[in-house]
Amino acid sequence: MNIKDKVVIVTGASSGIGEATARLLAKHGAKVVLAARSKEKLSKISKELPGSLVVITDMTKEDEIKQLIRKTKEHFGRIDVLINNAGQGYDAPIEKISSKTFRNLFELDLLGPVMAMKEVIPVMRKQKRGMIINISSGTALMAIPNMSAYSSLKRAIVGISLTAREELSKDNIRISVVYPYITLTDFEKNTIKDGIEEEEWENDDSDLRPGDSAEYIAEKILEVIKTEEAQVYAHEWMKDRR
């Protein structure tokens, strides 16, 4: 897909990968819709991206997700790409997982993207074309101690995405998955941690490869828009983890 003049919704657009992606796509001529909970942050970013639209959205609330799709359609008349990027991390050993936290993360990391897909698919089907990109994680390809809860949600979005790709191929709607590696954003700072000492994480991180910038992952997202491939990895070596 040629991104120029396409209408693209980016969730989690107030920082990190979402913000970097919105800026990159706008630079390439896309009409960007910025979705997140922070009105102040989105308003500031929007001023730097001419023609962008801000829709304050909590991706755990179905009525706000419906509003996001409706307002975008009303404003631009179409929706070409949905990028489900909003999410939060959760690190905890199995015996320390909080059922309340896990349920909340299920709402944000999995059910939110699914509800957004559900709302946008009829719009794209009527247009006879569209693309949905779901941001998974390298943890979906690995078995990393203390990350089972988060990894399970990111594995689930892969299964849903690839199945939806098959279901919707007849409608010319492409569903793709992007697997970021460790990204140098505030994601880790905002990750919920239960039953883990900071020193323990410092020791575990010693063998990890260097992280990527948000701008690097944004380039990968642009790549998948152009190629419409089913799966795009931050690094080729990640494919061996499947």
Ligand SMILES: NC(=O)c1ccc[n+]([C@@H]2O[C@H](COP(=O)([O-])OP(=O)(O)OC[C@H]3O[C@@H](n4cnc5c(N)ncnc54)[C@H](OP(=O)(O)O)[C@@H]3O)[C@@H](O)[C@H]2O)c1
Second form
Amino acid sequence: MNIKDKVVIVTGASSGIGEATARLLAKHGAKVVLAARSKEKLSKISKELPGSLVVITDMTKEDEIKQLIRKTKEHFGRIDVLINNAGQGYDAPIEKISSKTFRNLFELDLLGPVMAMKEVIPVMRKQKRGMIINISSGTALMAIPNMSAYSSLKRAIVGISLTAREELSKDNIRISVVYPYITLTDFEKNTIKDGIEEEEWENDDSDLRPGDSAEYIAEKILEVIKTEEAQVYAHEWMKDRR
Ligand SMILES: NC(=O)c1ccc[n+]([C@@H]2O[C@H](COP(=O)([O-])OP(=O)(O)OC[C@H]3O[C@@H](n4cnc5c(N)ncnc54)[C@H](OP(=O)(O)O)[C@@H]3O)[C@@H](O)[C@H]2O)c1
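What would the structure be for the form predicted together with this ligand, given that what you showed me was the form predicted on its own?
Every chain and every other molecule in the complex is listed next, the one we just looked at coming first.
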């Protein structure tokens, strides 16, 4: 898909990968819809992206997700791309997983994106065209200690995306998954940690490769919009971890 003049919703656009993606797509001529909870951050970013629209959205709230899709449609008349990027990490050994935290994370990392898909699909079907990009994680391809809960949700979004791709190909709606590797954003700071001492994760320099910038992942997201490929990895070597 050619990005110029396309209407693109980016969830989690107030920081990190979402912000970098919104900025990059706007630079390439897209009309971006900035969705997240932080009003001030979104207003500031929006001022720098002419023609953008802010819709304050908590992606764990179904009524707010519905409103995001409705307001975008009302404002721009169409929705070409939905990027389900909002998310949060959770580090906990299996026996320390809190059911409350896991449920909350399920709402944000899995159910929210699925509800957004559910709302946007009829709009795209009417247009006879659309694209949905779900942001998974390299952890969905690996078995990293303490990341079972988070990675299980990121694996689940892959299953949903690839299935939806099959279901919706007849409607000319493309579903893709992007797998970022460690990306230097506020993600680690925002990751909920249960049963892990701070020094333990701060000093954990186990053979992980250096992280990427949010701008690098934004380029990968732009690439997937252009190629409409099913799965795009931050790095080619990640494919061998499947
Ligand atoms: N950074 C990494 O190493 C990495 C690696 C693999 C995958 N990922 C994935 O990449 C995506 C983006 O992460 P990031 O690195 O950019 O992290 P980040 O800097 O922490 O950004 C997270 C974004 O999600 C939004 N968000 C959080 N809770 C939300 C809610 N309830 N409703 C709506 N928006 C919400 C935040 O905005 P508000 O707080 O304003 O709502 C923020 O814009 C996530 O899905 C993450 O799982 C990240």
